[in-house]
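Consider the single chain below, provided in structure tokens and representing the form predicted alone.
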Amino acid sequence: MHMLGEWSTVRACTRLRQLLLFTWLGACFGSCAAATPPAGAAPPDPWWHDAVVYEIYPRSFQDSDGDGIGDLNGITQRLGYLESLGVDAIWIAPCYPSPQVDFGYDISNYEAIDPVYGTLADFDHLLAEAGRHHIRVILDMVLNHTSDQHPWFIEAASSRSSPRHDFYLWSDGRTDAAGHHLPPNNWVSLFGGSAWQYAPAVNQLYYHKFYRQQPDLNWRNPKVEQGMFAAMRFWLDRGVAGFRLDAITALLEDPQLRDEPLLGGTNAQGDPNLREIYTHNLPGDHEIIRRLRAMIDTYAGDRLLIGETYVARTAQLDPWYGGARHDELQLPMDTLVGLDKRLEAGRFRRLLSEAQTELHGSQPLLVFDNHDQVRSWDRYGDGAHNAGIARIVAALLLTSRNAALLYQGEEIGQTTATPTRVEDVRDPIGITGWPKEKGRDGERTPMQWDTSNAQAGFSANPHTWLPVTANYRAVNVQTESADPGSLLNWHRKLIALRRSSAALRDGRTVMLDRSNSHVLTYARVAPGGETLLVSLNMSGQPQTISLGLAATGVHGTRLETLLASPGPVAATAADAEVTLGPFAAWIAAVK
């Protein structure tokens, strides 16, 4: 097993290889630096600026070799199916080794990959494949915490003189009347109870926000950065376009380990709510992700990073971009837009007018499903207009400004399937937590490819980590290739129509009806001139929309429709007042 940092003579005999092989991917798909522009010209956008990126979470993907998880070498067997989606680049959630107490979130070995998944040979495969398949892969990279499996955490729980002890975070802690060992402070785990755990062998307590299994980085020791800049340079020489960070708002803590202050109440998992101040979002934070950048900059082909990143308001997503400077995250995650209950046209409205004026003109990475959130079929849907209300979400999610995260199965309409007995829960959080929290297992079973057997396509074992969702029949990849009107087909539709139009992948956004409380309308206004108009009835009765274009700097007489859903929406006249059905979703091009 290497350890992070030490870097073999093979390494450096090969780096030449994985270089030559990058070159040859981004050939074939356009990863490499562009040629030149003419002298004055703009320089082209990178290539993530509108890309459409698909999460792949391995375990539940494709299986194949019928052990009822999925792995890497059934991701390059589903290639075919996610270039004809039409998506950039595909984000795998993380398959090193790992003792899978978060399901791969506890890294044991940040430089190869875990058996249950491949091997590395399999990995170089997926990935020149993926290439000829026109398709970038972005790996995700946990820097927070590593496994207590990891080598530098055994070593560092190991003594307190190991070279190692420090590249964690650790405290004396507290003794009581009776010598118990207690916590420093009242920071929690997100998983549940004190967020300290105690190491009989160094006499102390090491600090995890998450589950004890996963102890926290000491970031401000510098030989963990190098470490960890070293494990993901491992991963740029082989090629990855970039990587999706975990939790990376959380990397440095107080160094006074305060108190956080209390909010009052308790959560699901009945600690109390605190206001994290002192373990979330720390100016240093930004140090770390300048350098990052700095570090990723080097390589060809504009590498990317994603962030994990929860913030409360728009604005406080730009200093993850580097504000004026755009030189920390390329595309933090965007979760305000998407990751909610409410289909609220105003609220949509001002999230994304918020996006178009808050961020120093940086692209938003819109965000509605994830293998953490309830499926936004579930989240948005009246139980009624489930359909319908998919298909605006999908309409908003690839044709407003922005480079579009999709989740698989989002584009079939898979649902949540909550397990509903606790011996059921294969998540932590969800054992924990019951009943107040079930855990992630909903939003993660197994992606429904067809009917050939009872688990969908998925696998040859009938025993699959977690079970497929019962309307696999009607839900699934196969039945809805042939059915026209599908919401796969309207998904590869406006994937489409955004690749084709200019006004989607460069246009400025004009919000249209801006008092309509039912209706979402904006104008996507290309440079050249070309003109789309997106309006969504985000309510269950016919509403009335008026344009007004003119007033608002919109050239046009016109509108000829390019998509519509549930039904075909006439041309008319662009100062005509248009009603829009039920949950309709219309795509007009203004002429």
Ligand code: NOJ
Contents of the next structure:
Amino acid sequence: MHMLGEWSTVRACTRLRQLLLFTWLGACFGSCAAATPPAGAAPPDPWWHDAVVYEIYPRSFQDSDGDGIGDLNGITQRLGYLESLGVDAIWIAPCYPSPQVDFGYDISNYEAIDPVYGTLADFDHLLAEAGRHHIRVILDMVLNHTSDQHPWFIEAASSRSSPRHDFYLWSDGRTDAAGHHLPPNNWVSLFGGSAWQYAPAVNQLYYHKFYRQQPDLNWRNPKVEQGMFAAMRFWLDRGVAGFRLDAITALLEDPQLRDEPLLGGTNAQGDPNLREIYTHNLPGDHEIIRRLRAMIDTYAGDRLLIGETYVARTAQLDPWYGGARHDELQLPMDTLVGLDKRLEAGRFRRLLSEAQTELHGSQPLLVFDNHDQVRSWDRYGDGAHNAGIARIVAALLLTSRNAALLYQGEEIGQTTATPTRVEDVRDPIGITGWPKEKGRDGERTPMQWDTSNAQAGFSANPHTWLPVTANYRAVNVQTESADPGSLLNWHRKLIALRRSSAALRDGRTVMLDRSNSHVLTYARVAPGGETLLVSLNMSGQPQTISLGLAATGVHGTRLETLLASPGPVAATAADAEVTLGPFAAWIAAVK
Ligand code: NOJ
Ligand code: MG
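Same protein, different condition: the form predicted alone was shown, now please give the form predicted together with the ligand.
The next block holds the full complex; its first chain is the one shown before.
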């Protein structure tokens, strides 16, 4: 199993309830880079080390011009909110010119802003304002493929002798007796059907991992690398703090175009399940990533590369960091911990431990929600305790040793609103895959801000591109801000604690009560000795925990509650028995 295969599997299986696996520069750089460590001291951690990065899906965050679609000026309007939440950076899903077949992941110009989202001047304004709010801006960068409307592809598909023909992956394919053009091999698109599409002008087929409107670039051609690196420099020069690299494990393909081994059975799109050894995770990918890292390292300010890295096992993430050399991505996403539906203490204990021991000391990046997955509220929720479970998920994300990704709406408990009628579906895979695969609209509905109008304050236009979820009257930023016990304020408190605690930012992790299959308990111990205890009851029954602190080398005699959900936990002696209520989350200082 490997990334992209798992990517599709995760979607299909969450639907089936059987999931198997699956960026201120200028002023800011001055302050970030200011302190020179004393001679002999370890350099300070880079800004992203324990950062909270907030993913913005721009179509659905805030509409400022009343067209029913979010935009860059809308994001600028909401920077005060993001600062109050405490996030260090925002990652903005693609906002470049695009035919919007895959809602921006099909880019036709890498050095401009799509008019639906605004102008380059709006982007520069957003960047400058974000800096004033101490928020960095990270852009999404799609290196694997372009739009079929990109000038490179238009030229490439017009003539075999075009200088850009070799920017993409072409095959003569095969022809049957009736003269039909057949694909050269069994490679399938993640979005359904053969991954090969015939282009009449060149009488060849091109390869596309995703939609046929998203032709894969040929990264074996050095001019592709030059062109894409130039596009990244365009944004780095403007002052973005880094990139989230889309589908990064899919850059190269097997030059011999060999058939992928069959795994048996078919996926939600009706295609054979394949072991993608020739289209995913090819060794040559890493040479490209090392050159990319060297390029971004020529910029000041610890520019960051986040990777969309779906892998089957924690150890498979290590090469994406560059192993012991640490010279590739700073933060490939660890999608194993949080993109599953099993709320099992043992499973989290194992995966978090692996992330400490199998990554050459690199920093994990945990993620529970994004614009491609059923929201964690629904994946982990049991229908009765979703609010408590969401607090456990937030505590896990924000108190374990990692950088953290939050997806818009996750902090208020937005729910997944999957369309119930195929005629309402906007995401193409939900149309072709209906009813097995209903697409990703459910996790992309507009951000719920307030009760000022029926669009939850997202837009003045009653015709929003996706409908606003009906629960917005209760689930929204304004209402939850006023409620001290809300999920939103739970996130605020957790992020504030994370910022103020050396143990949470920097501390090592000591797993406690290791044989407890219901409660995940760990201590975070700062180099200076500050120690915090985190205990999360992942069951619907009260559970007693036995800490055994002394035996694990964690020092302290008293536990003083810092945060607890749902109810208070009284201060207690460190060796006393503590019973946590169903789905309780407890964070205490060890004194
Ligand atoms: C991953 C992105 O998150 C997803 O939304 C997109 O459809 C594919 N990559 C293709 O770019
Ligand atoms: Mg590719």
